[in-house]
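Just the one chain here, laid out as structure tokens, in the form predicted on its own.
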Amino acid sequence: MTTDSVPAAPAGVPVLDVDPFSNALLADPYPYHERLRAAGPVVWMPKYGIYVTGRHEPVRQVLNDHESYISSAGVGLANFSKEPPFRPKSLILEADPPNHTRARTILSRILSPRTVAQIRESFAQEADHLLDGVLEAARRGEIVDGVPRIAEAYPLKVFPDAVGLGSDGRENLLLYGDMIFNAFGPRNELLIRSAEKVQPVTAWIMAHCQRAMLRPGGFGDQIYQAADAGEISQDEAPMLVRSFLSAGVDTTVNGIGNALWCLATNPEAYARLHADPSLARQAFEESLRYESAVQTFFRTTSREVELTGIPMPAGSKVLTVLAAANRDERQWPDPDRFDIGRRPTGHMAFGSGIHGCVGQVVARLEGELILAGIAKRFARIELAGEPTRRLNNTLRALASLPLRLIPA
């Protein structure tokens, strides 16, 4: 979008003019978030010419009309109804219905709470097996970086093997993820970066969708059932597991490491479920109040509406900001404390609506129990140095975060 092209600001509408995709406020949001909140329910950003919401309650009324507020135009800055997509359209994440329908049914479906229950057993094997090891380096007095060694290596491992994919080369994963969701930003440096990273892989990826490099039975497999029933076509099939493995890596990876820095930097709120690991759950949950992993999605008017009383016109851009409206204190009280004793029921980290995270079933599954097994085996968990962040248009991401873990 070049400056010509934005549209002038709208009669009564606030002005925040900043850059949200900007370094600085991606590596500190809450000032920000703050300013945006603060200027009204919906403000108008010129930098980009879209609308912006960062409070709970008008977040919440975007992502739940999705009549209204429609996904297929993309999620992101980009309008795929004035310029064509930069790769074909999720089947799941960039569709309304009845598209969308057909999809979301089969991965419901799949990831049941019948299949969550079944999953369960070897999920937690797995993640005593990951943090046996790594309470075995933290005896040794090893420095233990999280993000690698706990973040990405839990969910690189069970995951993928639940869909049914093979070993080798699943760190293509998170350089594809990471491209990905920086594509729902403007064409800036980091997408630019992102991209070139992912040309390699892309092959790669797609590759490993088609049928015969899933194992039978698998997550995968049970999409190309539905198509072999003529839920979807033979062609959507590895569309829609390309979707799936996207849902359920990404958000998790970085859900998981975010709560990581949670209890490492509020170390009350780790005594807390270090004495009580069954406050696993909730704890993860308040860490994606707090630190939301997806901090933005973007929607588009397919007609002229009104927001808290401001008209938009059809085929406007919307940006909610998700991040913003879970530290939204019309909701929350005290929303700038980490506190795992809180229900933060109604946060918006996964989204909501019909388009909401298909796979946060596993991402919280996967986040209870690293948490717990952490809580079980560790008196305290502490910062060892200054964490890296890796920034991403969409996500809230750590690249490092040194920590020292004090075994029980």
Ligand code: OVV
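Swap state to the form predicted in complex with the ligand from the form predicted on its own:
Left out here are the partners and the other molecules; the chain alone remains.
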């Protein structure tokens, strides 16, 4: 967005003059989230000419009113009614009903609880296999980098397997995800640098959305079956497969990476999980609240609309800070405490409303199986050095997480 297209500051709206996509705020967002919630239910950020909310209730309201707050104009900073999308629009993410409904119906059928029951056993075996390897390394006294070794390795194995991809070139999925989630922010250095690498990655992704690349019966092939049945056109099928490849890996990689970080830095919580591995699911959920892998999404107002009494004109970009809502003291007792004993129902890490994460049952399955597998094998899990971050305009992501895992 160029500066001359930034709308003027509206009267009566608290102003917060920060750049939420700066390296400093991405590296350490929580003090800014606190200022955001304190400044008001909705604030104006002059740098980008956007409304921003970091409180739980207005975030929930925005996400649950898909008629006033649309997705078809993009769920990033760019307004697709003013500038062309950076890639052909997603049929589900960047769509409104009724188009959205057709795509959503297909994906929610493929990613249903019934599917989870079918894949659970093989996902559990892969978690065991991976973590047995980590256990051997730990017994040899090795320091394990939890990011490549666990957080990346596991989703990169099980999810593309379930989609039906071959094993070559899967690292492209991480590069592509990094680019997609950067592209929801401004054209800053982060986006420019991840976009530089993207041509061959995009070509690989689009090639692997073709039916011939997808194992019969897998999630990808099931989309083509829906096209065979006339639910979507044959041209739309690869575009829906693209949504799996965009949203299905980087999100769970960082969800698991952040959960490992939470447990490594909260030894009492880990002790509790080790004593009772059946807490794994709840621990993963709490880590989603505490360190939301997807930090933000935008919506665009379709009409003049009031949010907590603040009027916003049609065509306004509204940033919902999911991660700030997830630590809103109005919603959560002691929000800055990582507490695996709480049930953080209503957290916003998967969004809410008709666009709420369609893959959340699979994401939870992966998180649960990895955390339970770790809890059973290791008495303690400790940082063995400073973790490093991979800054991204949307994702809360680690580059490395050196771990000392002490076998049980």
